[in-house]
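Shown here is one chain on its own, the form predicted alone, set out as structure tokens.
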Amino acid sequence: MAVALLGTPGVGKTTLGKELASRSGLKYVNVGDLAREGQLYDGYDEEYDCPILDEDRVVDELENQMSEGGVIVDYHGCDFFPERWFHIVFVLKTDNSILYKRLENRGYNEKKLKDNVQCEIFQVLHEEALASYKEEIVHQLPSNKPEDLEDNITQILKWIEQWVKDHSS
């Protein structure tokens, strides 16, 4: 079984993913960390002040782990991941004013900050997930306050538990 956690930077994917892994026993993979450790880049984007992900190398790097299963994958988008990888996809959603403050606290430059908030406003990553996977496996979750985190963990753990029951012989 594999779970995707998607969303704009700053929505809480990493916090949720690490806590889910700790409570479920699944392996947590942060694609940004994986890329950094393996230098899986294809250049540097000066405008956004960040490296450009080499998506093909990331897929190659993750292939074995994904075929073994038991993985929670955390990344912004998903359109380059094979559809067969995920059994469920969660897209986190954060109110714009909250997201703006989170990204500002991270020191994002003005363009990067505005573009990420616009991405959230227009639900770009939710739309991408719906275009990449069957609609019934894509779920949007609120991620504004600490109670949302706990609610999301509870909901996803229940889903994992049910999936395991349904798929054990």
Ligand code: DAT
Given for the second form:
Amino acid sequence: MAVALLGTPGVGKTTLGKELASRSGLKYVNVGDLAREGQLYDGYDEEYDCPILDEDRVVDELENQMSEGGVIVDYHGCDFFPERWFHIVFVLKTDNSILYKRLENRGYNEKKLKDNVQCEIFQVLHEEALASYKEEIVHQLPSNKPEDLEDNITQILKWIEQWVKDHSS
Ligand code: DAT
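The form predicted alone done, now the form predicted in complex with the ligand:
Time for the whole complex; same chain goes first.
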């Protein structure tokens, strides 16, 4: 079983993913970290000041872990992941003013800040998730305050437990 945690940078995927992993026993995989460690890049984007992901190599690198299952995958988008990988997809959502402050704290440049907040306003990654997976497995979760984090953990853990029950016979 595998869970995807998606959403604009800064919405709280890493925070939620790590906490979920420690409470569920599932393995947390951060695609950004994986790419950095393996240098799974294909060039550099000067405008956004970041390396360009080599998507094919990321998929190859993850394939074995995904077929073993028991994984929580954290990445902003999902359009290059094989659809068969995930049984449930959560897209985190943060209010614009809160997201702006979080990204400002990260030291994003003006353009990166503006584009990411716009990405959130236009629900780009939620739309992408809906286009990539069956609608019934895609869920949007609020991620503004610490209570949201607790609620999301509780809800996702319940879902995982139910999934394991349903698939254990
Ligand atoms: P992402 O992995 O989506 O880029 P993150 O987990 O690094 O995001 O979180 C970005 C910042 O927001 C970080 O300082 C922690 C904070 N944060 C995350 N979830 C939160 C929540 N539910 N309430 C308050 N702050 C949160």
